[in-house]
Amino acid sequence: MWLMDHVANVELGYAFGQSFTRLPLTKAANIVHGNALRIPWADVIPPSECSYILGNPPFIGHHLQTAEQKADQHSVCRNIQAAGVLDFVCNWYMKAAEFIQGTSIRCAFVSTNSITQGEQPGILWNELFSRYHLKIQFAHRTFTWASEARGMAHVHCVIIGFGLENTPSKTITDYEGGNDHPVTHEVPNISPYLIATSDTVITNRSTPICDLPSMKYGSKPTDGGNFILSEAEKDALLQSEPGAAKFVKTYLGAREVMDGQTRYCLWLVDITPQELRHLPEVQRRVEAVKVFRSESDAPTTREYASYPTLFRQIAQPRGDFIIIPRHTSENRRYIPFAYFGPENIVSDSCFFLPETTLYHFGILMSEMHMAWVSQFCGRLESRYRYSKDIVYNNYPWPEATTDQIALVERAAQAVLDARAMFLPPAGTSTLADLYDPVAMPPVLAKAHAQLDRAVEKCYRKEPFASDRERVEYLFALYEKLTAPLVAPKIKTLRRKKAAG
């Protein structure tokens, strides 16, 4: 401390012209060695003494704490239902609204930008606003924190300044080009997504907001591998008990979806006994389930035991889908979502979205849904972790035209079309090649640049000029949906056959 003391001085003096010195030393600072969760900060300092609170809090994801931290924050954030799920950075939080309570103090704290994401803000912000009334006073959008540490990844930061007092002049640092061009904004309000909107949170729903078809997870084995084959094992399964072919379906993951790759999967919903016993094979991967889910810690799991021959839990289409990977890069500048037809087998490592038209792919394809897919999913590291029930069923969407839907689905069969170039057969290349923020083909993108134009006229003639303007201009929207909680009808034409 008293290093960037004298730092400081040296720079000072270079602003006015005459050194700046304090020494003698006749200050030290009050450093109390503790855990900072554990002992009454009043204790430490009266608030009445205290002007400012900041500082760097541990960034510790909530999977990744040990029981010492869950401890820790069990009582820091008692009050919370869901604390569980909470980062370890967010008891700082909770201990300076505490402290502040009746005084002017105003606080700043680095924080990792999760707690700004999917469902953190409102299980933390809820209780800050209702229980301490706080109120975000400045913010400093995402940016990339550069660790020194030899071997350590960069870390994607926030800072959110707050207080009691309802400043009347707030801003928000913005950071879309790079962390040597930050862009400040003066705004009436900073919501605890970081963007210039009330201080409204946004809430897991079990439905969708607008007039949809619902999203859905897809079915999930818990068979400790017995029902799912690789290419080597169906072949010889196939070679061995020809018979055991028509249930055999592909599997499709998160990674056959993206990277090409190829698996299948027993699906016996509808195997006779009588089938069942002319396959030996399959009756011992079978007999197999049975073992592994009778020997389950989980009550229902061993409940399951009983149904052998069935997934654990089947979510099946009976037409054509679009596939959702549940996680994917963050680098990408869109979610690579894709059609499949219903001989294909969903796993729950994917969402899965039935009766659908091209408009609803274009919407979901476009850079206004990626912008609301960035502010409001959760993230697996860094990764996207998109969410049925707080991304996909809170997103507004437009009230279209039947001029601006057909724009909208011709936009997006171009997008398969372009697709359908590299994809097999007509090439060899996969979705994670197609989307590569590098390796995209030119074709592709003028593609999604020419849906993204179609889908932003769906809201406003306007374009926008930023994702933090798009997302803005979604969550009025949101609100105003939400307000009265009606649904509009969101116009639908029948899908022309989609390639790719």
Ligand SMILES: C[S@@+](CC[C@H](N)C(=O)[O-])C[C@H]1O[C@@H](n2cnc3c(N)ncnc32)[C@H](O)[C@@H]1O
Given for the second form:
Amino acid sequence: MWLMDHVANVELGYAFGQSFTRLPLTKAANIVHGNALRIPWADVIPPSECSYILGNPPFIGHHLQTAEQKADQHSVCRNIQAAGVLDFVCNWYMKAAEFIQGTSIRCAFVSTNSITQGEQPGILWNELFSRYHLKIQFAHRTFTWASEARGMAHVHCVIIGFGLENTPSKTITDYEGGNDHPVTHEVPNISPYLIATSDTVITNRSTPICDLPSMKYGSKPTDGGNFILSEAEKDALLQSEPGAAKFVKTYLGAREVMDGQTRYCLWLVDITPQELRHLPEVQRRVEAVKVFRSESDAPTTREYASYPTLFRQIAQPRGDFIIIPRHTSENRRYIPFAYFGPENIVSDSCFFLPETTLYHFGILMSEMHMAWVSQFCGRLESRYRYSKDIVYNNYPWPEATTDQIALVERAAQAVLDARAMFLPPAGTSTLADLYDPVAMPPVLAKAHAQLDRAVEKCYRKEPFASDRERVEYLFALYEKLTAPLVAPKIKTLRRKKAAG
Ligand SMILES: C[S@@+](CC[C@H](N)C(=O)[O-])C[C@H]1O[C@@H](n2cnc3c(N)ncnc32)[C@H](O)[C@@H]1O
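Next up, the form predicted in complex with this ligand. The previous block was the form predicted alone.
Starting with the chain above, the whole complex follows.
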């Protein structure tokens, strides 16, 4: 604080041609050296003598916390269910909330933006609202903070200002145009997602709020790797046991979808005992699955040692489906969902959506849905973690007219056609190449822009100016749809041609 005071005084000196100094410093700060999460803050300063709490506490996602930090978190968040998934910074919100009760103290913390996305806002703020009656008074939405340490990645930060007072004027500052172009809006309320909506938080749902196909996890092998074959392993197997060919299927994980890698798996759902006995290498692998499962620590996995020809969990679509990689880079504007046929086995690193039309594909690939994804998806390090229960099942679909649906379907087909120009067999690019923010071919970018516009028009006539506007609009629709629970009827036309 003294350093900033000095910097400001020097600037003042330049402006007025006269130097302002405060040296020697007469007031000394009261610095307490200790663990902020174990010390009662009221022992440091009585709340009645405090005006502001400012901080840049450590972030640290739950998977990176040490045992000591987890114990600290447990002691601070002991009343919060599922507190284990909260970032370490959340503990400072809890300590401050407790400390400021009965005062007009205002607080603000720099935090990682992941506490405003996915499941964390619900878990943290349910407690901060219900037990401590906090209000968010101002917010700076995501901006990047370049670390000065060499080799350190940028961190995505937010600043949340809060207190007990429901201040009449609240502000949200956006950095969608970059750190140098902040835009501040005055808003009536700021939600834990740092958008201008009510304080409602989105929770897991097991079924979609709209009339839609259910999204499902792919099949889980739990096989110790024995069902899975590389290209070379598949070739070697088919050379020695050509009869295995009808049991070898293409296996689709997130990497296969994004990077065009090819893997295969043994899919033995229909194999007869006699067929198996005549395929010794396949039989060897099945025996290895049996051993792997029977040695598992998990009793439920051990039970599946009795069914060693089968994947541990099977959920394979019967017709064409849209595949959704569960973890993808957050640097892409669009997560590239894609169509595949039922001859491909979907792994549990992906979700799939069966019985869809081009309209479903168009909506899911749109900027509207992606804005929702980036607000409500959790993060795994810096990757999106798509969630069917939070993101897909809560997504409010528009009530589109037949003409609007036809426009979306045409634009969705144009996206598939543009992809097909570069993907095999026509080209050698992968979906990761096509959706690289720099390498995306203009023809594909244009097709997406048209799709975005067609989808936005299903929601409202005027275009949206920012992702925050999109999310605020969708959130208002979500609230309408969930209270009382009325789902719009989604009309769909047939998908014409699957590609990409
Ligand atoms: C993000 S840094 C901020 C440093 C500095 N305040 C600033 O703004 O540049 C977080 C700081 O919190 C400290 N820290 C971590 N855990 C702590 C705890 N339990 N109690 C007090 N300080 C802690 C770290 O050592 C680190 O210096």
